[in-house]
Every structure is written in structure tokens, then in C-alpha cells.
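This document starts with one chain, in the form predicted alone, laid out as C-alpha cells.
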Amino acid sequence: MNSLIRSTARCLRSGAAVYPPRQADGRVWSASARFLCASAGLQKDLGEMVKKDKVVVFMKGTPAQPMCGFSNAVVQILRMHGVDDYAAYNVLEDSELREGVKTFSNWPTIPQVYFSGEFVGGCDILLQMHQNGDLVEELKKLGISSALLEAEKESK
């Protein structure tokens, strides 16, 4: 008890205070005020995260061994663009990142793409990008230069 106590304070502090709502008669539903800050304490993470690198792929694996089709389909679009620096979060170790990722975006699959700290889309999204010519533009306002239009000059 002293623990939840503990960390209730904590996250208090912290400033990361989630008020449950309340039944219709008035009752409070009861929450883990560890599982509330958590959330809270989650979502602020992610905010960092997302912001931390250029691009940011929550996937299921990792891009050497990715563990579902879509996340292996953007591995492989990032690949054809020469996209190799990025940030990979593998939400299988994680079911509290899988979960807090979705809620964080408002998008219910995985993998989720990040631009510059701003949510591009899943596998779908990405690969509709890279068929009409919008990932290279994208690509470019982050500075990154796709290979695709190093490939189409060498040809020419």
C-alpha cells in the first residue's frame, strides 16, 4: 500500500494527474493511480520519442527481422528510399507501448510512421506515399534525399 501511495505522490508531482470519471449517480470508477500516471507518464514519452529522430517506426520486430507483413513492407519502402538511419520501437517487448502507441496517435494498427514528430500514417499510408511520388517529397523537406531520384538521374 505504501508503494501505491508512493507513486501516486510521484506522479502528482510530476504534474501527470488523470481525474477518472464519474458514474452517473456520482460514484468514482476506482483506477490504479499507478496505472493513470503510467499512461500519462506514456504518452509524454512517446511525445519525445516521436520528436527524438527524423523517422520513428513503432513495428512489430525489428527491422532486420520484422515479425509481421505490413511492418516488413515499410522496412522494405524505408530500404528503397536509402532510409537506413531511423528509430525502430519493436511494441512486441512492450504490450504498454503497443497499446499507449495506438492511443497516442488515434490509429488502431501497427506499424505507425513518424515524421519529424509527426504521425505520417501505417503500412497503407506509406506505401501509397512512395506509389504517387509523395514520400520523396517528404523525404526531401527532412532533408533526406530518396534513392529512388539518385537512381533516376544515374539512368538518364
The other form holds:
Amino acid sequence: MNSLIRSTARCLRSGAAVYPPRQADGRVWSASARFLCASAGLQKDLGEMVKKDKVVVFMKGTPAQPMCGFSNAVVQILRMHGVDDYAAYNVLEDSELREGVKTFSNWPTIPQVYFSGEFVGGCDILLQMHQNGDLVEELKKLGISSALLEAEKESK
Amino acid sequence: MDNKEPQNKQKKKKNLGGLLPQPLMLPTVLRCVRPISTSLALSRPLAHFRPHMDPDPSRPIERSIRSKLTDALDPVHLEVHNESHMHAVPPGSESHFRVLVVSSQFEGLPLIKRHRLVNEALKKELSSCVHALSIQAKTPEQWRSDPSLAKSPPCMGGSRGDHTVEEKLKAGRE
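The form predicted together with the partner chain, contrasted with the form predicted alone above:
The next block holds the full complex; its first chain is the one shown before.
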């Protein structure tokens, strides 16, 4: 599923680069203008990407093989709550995505977590939400019942 | 936990190139919050020990981070920890940091807004030489009820061979 999602993300972005933007008189824009258009295209794609799924993570590596301790922490936390159906985008595969998402979120580091199109934060925030119980509540608002809540009910 | 023990472990981590077996990563992160006194940063002389050549003893990035956070947030307590030695970067790097900021300016603010304030204060460092920044942003009351420093998860070697990190390390040296 993750590879399908990654390839979907690539298709959206390569679409912006395949057709060089043309000015009204048919002349092809300069390289810098094309870059700006591709970047603008990526920002628009990101706007769609973060809304397409309830939980979206921009990380280094994949949930199966994280390449960074902080990204791994996000994966582990989501796993503990039984959240395994989420979109995960590997920024190490695409430097444009890596920089683009930082601009989009106005957040300087990876990983980045989105819930229903809204930026939640990085590893530190997700960990604190997990520790103080807020994560269970936020997942509930998404219509996701945390596995930890289920485990607590069963133990009573 | 003995203060020296984590330092020895960190040295061993460095020798292994930042790659560690980590069977229970998250439980370790959640359990190992070390109670820390306000004077602890001063009483841990080995905290910034650099056994190899090339490190800048003046630690310019660390000083800049401390200065900017002090100016921007007027903290009642501030800790700036260079955690670069825990990652796959050369000894003496100033690329990975953990900050603990206790400020009344965080009152009433959700975590995301607190972190954005910290990010904004360190915008220049984050866009140039700092690759990773872990943030704990507490109000004075929260700090009084829980005076602990969180522990960063073990490195998984992602910085090695990472072109972006190499550029940041170069920026830090210049």
C-alpha cells in the first residue's frame, strides 16, 4: 500500500514537469520559471496529499524500514495505537518533496504528521500527545479507535 | 540513573557509528526520562566532551541557540544539548540538538504553537547547519510538576550519506 501511495505521489508531481508551462504566446517559460511552476505544482499537490487520508506522515524511510530514529518513533507510536492504515511519504526518495513539505508546513524538520489535513507536529509533539492521552482523543475525532483504548477496556 | 553511565553509552554509540541494536526503542524512550536539576547542566562536565580533533571548542551553534532562545522567550530554565554525537555525523558536529525551554510565554499555548515559537527563534540555524531539533517547551508550572528531560530515540543512521546533512555540516564549519 505504501509503495502505491508513493508512486501516486510521484505521478502527481511528475505531471507538473512533463508539460512545460507555456506563456500565452506559446513560448516555453525559462528554466527558473519552470522550477517555480513545478514548486507551485508540488505545493498544490501537497495540499491534496495531506487531505486524501486521515493520517499522513512525511518521514525518512518507510513504516517497514524507517531510516531515522525520530521517524521510527512516529511509526512506533502509531503502531501502538493500532493505526496501520495511513499514508506515508518517504522524503529520502525525493529531495523536492523533502524541501517542499517543509515550506508547505512551515516546519523545518522531518517527520511531519497530519490528521485530516491539519498539521499536528513532529515526533516530539506526537510523543507528548501519546504520553498525556491527547493522541487517543485526537484519533477518536478521526473516527479511529486507539488500540490502547481497546486494551484498557479489555483489562477492566 | 548515574550521570556518567549515559556518557559512556554515548561514547560507545559513537564507536559503533551511530548504529545500535534497539529492540525496545519506544518503551526505552518513554521510561528513561531522567529527573534533572537546574544545576545539572553545569555539574556534567563531560556533557560536551569531544575526544577528536576539529571540533570548535567555542561551540558557536550551541551558543547561538542559547542566546536566541534566551532573547526570544525569556526562559526561567533553558537547556541546550548537542546530540550530534548520537548520530551518524563526524565527531564535533553541531547538527543535532535537543532543547528544553521553560517559559511563561508558553502559557495557554498548544504544543504546536510553542514549538513554532522555538523554530522561529532558531530559523537561521535550522535553515543552515542544524539538521535536527528536538524540543520540549514547558510552562514554569509544568516544569515544577515534572522537571525531566526527555530522551531522544536511537539514531537509525539516516544522516549517513545524506546529501542535505552533508551540506548542513559544511555550513556549520564555515
